[in-house]
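This document starts with one chain, in the form predicted alone, laid out as structure tokens.
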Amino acid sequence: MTNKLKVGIIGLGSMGTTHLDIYSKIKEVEITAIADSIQSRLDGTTKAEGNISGQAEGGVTGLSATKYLDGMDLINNADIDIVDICVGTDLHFVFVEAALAKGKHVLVEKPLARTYDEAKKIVQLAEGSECYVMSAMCLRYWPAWVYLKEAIQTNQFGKCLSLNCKRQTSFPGGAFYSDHHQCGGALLDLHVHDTDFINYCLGLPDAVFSQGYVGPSGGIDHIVTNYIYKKSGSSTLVSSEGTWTMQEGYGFNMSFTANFENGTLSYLLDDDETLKLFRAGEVPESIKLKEGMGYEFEIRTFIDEILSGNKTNFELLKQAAETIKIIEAEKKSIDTCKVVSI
């Protein structure tokens, strides 16, 4: 392939050089430029961490492309075809907006928007525009996630009884996370991956009962929710808790439990990553899963939806704006104690 897809990046944190490095190994790709308004970020001297092993190994060191302080600088290069946004939340739209009316092509990072109103917003915007967007929801892509998918859908282990999912770690600290306004707190940027593979998963609940407390970021940081689906006598028991008000040190997880009528997985991610099957008579098995992070798997499904002209994405796209109107419904219920209605 001689015409490679040029890519721009804005935004160096984690997320943002995560990216970076996954752009790096696919040869249908060419980083053209990247934005952020932390010029050591730009140059290289200080680069943000992750908090899963794999994440932001790379950098910039060495990088041949163009750099800019400010993002929309980078939209209006004629030679960009795909912009990746990793600003935060608060900034989402506005950066999709433009870009989509520059043209290009638009992966944005989680959560879709800050608000319902803004993601249906973006929804609007991709339904009349010849460009691919992408909201980067990666558990969808997230082998041991994928496994349990197709476990539910194809009744491989009987019926799916119960889902629980967990997500759990300690204050990231920073001015973004600091203010509930800009990134909504853990229930709206650490909850909502769960939230939003539930809403993919088994679809739009009908009603969800949520409990919460307000944390470092001023906005609720830690939740538990029962997520309702009314088909009465054979609805799934799902619920998912999401927090980082834990101590200091306590490092990172994230968990699913999924109990079937002929069988059990249990998977877990924190130092290592395992997803086991326990059934009845049976020794537990250890179940080998793909090798590779959700990103990675997401991202080469854009680049592929593009250069193969197949528009797959659209209906995720929308998926992604109803996961924020579920998490609204949480943060109602949480504030009145009450069941809210999707």
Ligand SMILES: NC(=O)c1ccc[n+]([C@@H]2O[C@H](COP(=O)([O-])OP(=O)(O)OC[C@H]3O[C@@H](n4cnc5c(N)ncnc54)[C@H](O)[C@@H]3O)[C@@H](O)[C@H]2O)c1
Contents of the next structure:
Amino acid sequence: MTNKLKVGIIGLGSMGTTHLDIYSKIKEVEITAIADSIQSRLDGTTKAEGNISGQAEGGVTGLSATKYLDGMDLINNADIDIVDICVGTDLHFVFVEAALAKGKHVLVEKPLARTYDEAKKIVQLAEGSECYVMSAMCLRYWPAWVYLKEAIQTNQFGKCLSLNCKRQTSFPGGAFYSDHHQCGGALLDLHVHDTDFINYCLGLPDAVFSQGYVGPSGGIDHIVTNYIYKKSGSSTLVSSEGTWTMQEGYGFNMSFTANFENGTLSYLLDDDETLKLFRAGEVPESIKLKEGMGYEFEIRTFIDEILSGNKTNFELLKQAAETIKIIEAEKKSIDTCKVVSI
Ligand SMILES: NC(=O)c1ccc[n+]([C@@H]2O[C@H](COP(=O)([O-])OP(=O)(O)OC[C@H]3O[C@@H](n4cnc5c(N)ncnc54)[C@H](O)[C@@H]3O)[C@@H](O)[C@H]2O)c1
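Having displayed the form predicted alone, please output the structure of the form predicted in complex with the named molecule.
Shown next: the complete complex, the earlier chain at its head.
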């Protein structure tokens, strides 16, 4: 018998294997079961790859866990305390619903759901459940963004005048990303990180104005958005760009530039990770960040919340749902070429 929390992971793509790696290093957790509908991913003869160094490092070889070809069978395993849902976005809602019906704690990959309607239903189900539910919005836990949020909220460099976030990569490929009905295109799948951070850090915008174009997923795969906060003149100027239409071989980068009254913060993650602070009259400073990726701090937080017996943090879960409302407004803005209220 063990007192460890027993986790089952559904979906062994780039994210499932990233989570697998992280759980294997947490002493309070035991990976009891894994599920994937592709036999070779289950038995470890094939393996998904990530797009950032440090992702998808987990492997199933040597893992003593019960294996299922269907994630629903894993949910029916009475021995499991936590279900970690890493299947494609269009399947998030049905798996969250089934896991909560069986009394499991749930970590569900981002975005919370494929549509705002489904995301709202997840929030309702979580409200009626004793179990802990977390949306894996990893940027909320990524050290550079944690630093940025604190800088904005404490006014340590004065008021934040502008924030621009960017994330660019070539097309990830594969069945899930090639079908916008499943993944929601780069608009929902990639750009959601920045939209969510903006919502989490600055609150729900009053309106958005977006432009974008269709790419290889068949949906919007390159998007540029201005987030409008109505207190014009005093509000932060906020914009973001997300794309996976870069030519093959371009790689992946994510960045932000935040301009404050008394400083400019500039972050870039490509092959390396740098956060720089520029202040008038001072030598530019490289800020030392806590080592590690957002995924591990996010999963650590999730496990700590369960261990401490806390209820679901509904504010965070609701924000993850509202992020999808903003994404849907961005899509409407692209379609109509108009400012769309949230
Ligand atoms: N947080 C991040 O930075 C980040 C990065 C990449 C992907 N994601 C998210 O993670 C999710 C998965 O993305 P991915 O790149 O790992 O996708 P993927 O397609 O590589 O992996 C999904 C896996 O789920 C399996 N699967 C599908 N239906 C199943 C079922 N019924 N039972 C068991 N297994 C099933 C598939 O066989 C596949 O191996 C998506 O929602 C995506 O948006 C998040």
